[in-house]
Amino acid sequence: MRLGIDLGTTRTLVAACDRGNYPVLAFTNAGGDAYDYVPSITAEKDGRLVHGFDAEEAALGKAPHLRSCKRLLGRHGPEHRVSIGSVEVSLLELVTDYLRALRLAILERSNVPREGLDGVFEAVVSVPANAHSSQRWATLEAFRRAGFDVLRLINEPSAAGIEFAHRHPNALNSRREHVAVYDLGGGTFDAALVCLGGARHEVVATAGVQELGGDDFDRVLAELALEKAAVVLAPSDAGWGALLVECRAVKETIGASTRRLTVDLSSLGELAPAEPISLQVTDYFERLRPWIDRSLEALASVLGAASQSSLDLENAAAEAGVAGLYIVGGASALPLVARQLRERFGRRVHRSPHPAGAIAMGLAIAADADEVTAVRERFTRHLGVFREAESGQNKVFDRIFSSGTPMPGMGDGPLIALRTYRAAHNVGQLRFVECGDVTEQREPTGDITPHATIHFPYAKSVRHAALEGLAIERLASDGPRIEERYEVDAAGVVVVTIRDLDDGFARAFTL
């Protein structure tokens, strides 16, 4: 069976390929209630990890738990270790275990058609557009370890563009074959300009904010309620997690006609006021405006607006030949989002009828053999490595792949970049980062994500030694000729092979 799986920060959604239809699957919790998602939460129960609805129930019973591990994966990488109660695991192990539970839930707790179900799941899965290489690799690896046959990895806004083209084919024409995607999820924001002409979908430009989404909106509401109640509470204090759950539930009740919000602080115990806190929804929206403005700045950048400060998105869209702006993502359901977009973008705003499920549905469309579409992605940030300059007196940033560089499509060979030099030290210590921009002084700036440092033995005498912690020494004479070969696949995963060209010794590393 073919599926589209949107592994979200707060919720995971799954859509199925069903004879030209792409329904979002419903899952039942222990009480028999059906939901169109599985919560992205893990808890420790009796010394083992439980996930999804079981973890949600355990968390309500005060069990140690972890939400939004996707944010941690983007921030720290797959080998970062976390503790949940008495259990300590790497983020890769955690995501893998969650996906094993998801696979079991699809088989046993979903409304997937049982006829002919053999447990073999071919899936197209998504990552944020600005996900770094190690996050992409970890996502693929976790799905494969969990028993899914991953057909391809697609950026979230690209999947939304596929769903838009399927739902609104008449909105596109020869003059307007682009769609701007505004994807505001639980933990990340992505904007993309996607060309939907012909059978190939090409991402023209992307931008994003690594940590901006519904989780932040929940926190803003919690802080506002605590201010009104004159209660001081830190995120590390008991009761904070339960308060965020309450604020998320209150946020999701907000409609176009909502005027007041009521937040129950009883989970704070002795700190709780006698009565629930009542707030004006306008006060809440005012606190959120700076967050929405950050998303609009990213959207303006992908449209190539002449002046991002003016955010004249409607004119920018017309100049870019944009058929429409497509709003997706669970957090975009907040009325303030569509209101601000319509004020600044004009009449071309299309809000998905299933904003939370649009990405999963787009992934399922891409997974369908009869509907498969070629998608060509681009680097959303610069990838490079720090190197010595001026005989070790200075450091410079060597940009390997620039932001906007097209990635290979499915079936294409890898994108390749080469660097050659003579080694000057016994051990190479390469520090890779991805960044939003590079200054004229060749320094990374903006949103900077470091990768794990790679060590390579240049000198033959240290080839079998433990390199981490080994003293790095300058060689007395010229060292061997070294080649760095960088290969990027269609999923955006970068592998570097470092080779001693004099004797052929080589090692490969996934960034």
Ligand SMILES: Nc1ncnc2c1ncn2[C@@H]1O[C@H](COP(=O)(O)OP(=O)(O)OP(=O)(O)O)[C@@H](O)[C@H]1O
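Only the largest set of C-alpha atoms that superpose within 1.5 Å between the two forms is called the rigid core. Numbering follows the first chain given and starts at 1. All values reported here derive from a predicted model rather than from experimental measurement. First, how it differs from the form predicted together with the ligand.
- Superposition of the core reveals a Cα shift of 2 Å or more for residue 211 between the two forms.
- After superposing the rigid core, the Cα of residue 190 is displaced by 2 Å or more between the two forms.
- Superposition on the rigid core between the two forms places the CA atom of residue 291 2 Å or more away from its counterpart.
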Given for the second form:
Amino acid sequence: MRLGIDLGTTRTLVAACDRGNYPVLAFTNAGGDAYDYVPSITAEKDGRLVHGFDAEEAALGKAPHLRSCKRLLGRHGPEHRVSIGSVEVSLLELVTDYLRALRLAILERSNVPREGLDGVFEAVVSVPANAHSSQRWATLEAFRRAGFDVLRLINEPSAAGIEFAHRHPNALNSRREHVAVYDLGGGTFDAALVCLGGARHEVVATAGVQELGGDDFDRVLAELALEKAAVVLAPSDAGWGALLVECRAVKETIGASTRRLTVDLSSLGELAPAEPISLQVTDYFERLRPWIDRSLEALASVLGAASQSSLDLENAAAEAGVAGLYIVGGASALPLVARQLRERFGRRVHRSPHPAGAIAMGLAIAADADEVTAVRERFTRHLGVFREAESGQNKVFDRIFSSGTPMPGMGDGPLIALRTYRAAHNVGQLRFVECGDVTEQREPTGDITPHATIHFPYAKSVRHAALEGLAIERLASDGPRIEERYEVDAAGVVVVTIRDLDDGFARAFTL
Ligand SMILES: Nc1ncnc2c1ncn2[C@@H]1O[C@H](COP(=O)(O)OP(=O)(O)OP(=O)(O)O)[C@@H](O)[C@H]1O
Ligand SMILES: [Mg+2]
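What I would like now is the form predicted together with the ligand, since the data block earlier showed the form predicted on its own; can you produce it?
First the chain shown before, then all remaining chains and molecules of the complex.
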């Protein structure tokens, strides 16, 4: 059975390949209610980890829990250790365990088409377009360890683009071969310009707002309801968490024709007013406008990347050859989002009929052997290395791959970059970073993600020593000739092999 799996910060969605259809799977919680997602949450219960709906329930009962392990993976890397109650694990172990539970849930608690079940799950999975190499590697590794056969890793906006192209086969033509993807999720907003021309798909530009999403909308509703009720409650107070759960549920019931909202504040105990609070949807939407405006700035910047145009979105889009603006992400189910975008963007705005599931469906389409679309991704940021000498007093930034460099397609050989030099020190200390920009002085700038520092023994005498912390010393005479070979695969995982060319001694590191 082939699947598309969108491991979200807030929710995980799974779509199946079912004879040319790509249904989003529904999962049943312990109470028997069905949802078209699994909450991305882990909790500790009796000394072990539980995930998804079980964790949601445990968390309501005050069990220690952790949300958004995906965001942590982006920030800290796979070896970072986290504690949930009495359990301590690495992020890689945590995500692996979560995915094992997901695999079991697909088998036992979902409406997965039974006739296609053959014991093997072949999956196409997604990562954020700006995910760095170690996040891509960890995602692949966790899925594999959890028992999925990963066919391919695709950037989230590319997956949305694939779903758009499948749904609107006539929207794209030779003059308009781009789709702007607007993805408003639970905690983050991402905009991307995806090129769907020819047989290849590629992400041309991305921009995002790290802290903008449906969670903010829940909070705005909570604040509005508290104001109406004349109740003062701070986010640190007891009752705030339950109020947010209530507000999220109310928010998700809002449809195009909803006029009034009722927020039940009874979870506040003695602070609660006698009656539930009634609100006008228009008042709520007025408060949300500035949040959506922030997303438009990021959207303008990805359109500008292709057209140099300013905030006139409709024109910028036309100049960038954009066939349509595709709105995905759970939070854009709120009618205000498409409405506000149409005001600025005109008629080429398409909201996915299933905003939360569009990415998973696009992944399933890509997984379907009959619908193979070549996906070619690009580096969305620069990758380079500081080579440190004399304990960091001397450092030079060497850009290995520039932003915009195309990654190899599936089935192509790896993309390779080589560096050769003669070692001058006993130990090579290489500090890798990814960055949005590089200054004229060739220093990384913009949003910078550091990677683990790699140590390589240049001198034979230190080959078996612990290199971390070892004093870096200049060699008395010329050192060995060294080659650094960088290989990037179709998933965007970068492996560097450092080799002593004189005797062939080598070590490989995954960045
Ligand atoms: N019908 C709906 N109306 C309004 N908001 C909704 C609706 N359905 C889901 N949401 C909101 O969508 C958000 C989750 O979106 P999504 O599943 O796209 O997030 P994610 O991909 O897990 O997170 P992120 O994109 O931040 O990584 C939540 O805030 C949820 O309340
Ligand atoms: Mg998402």
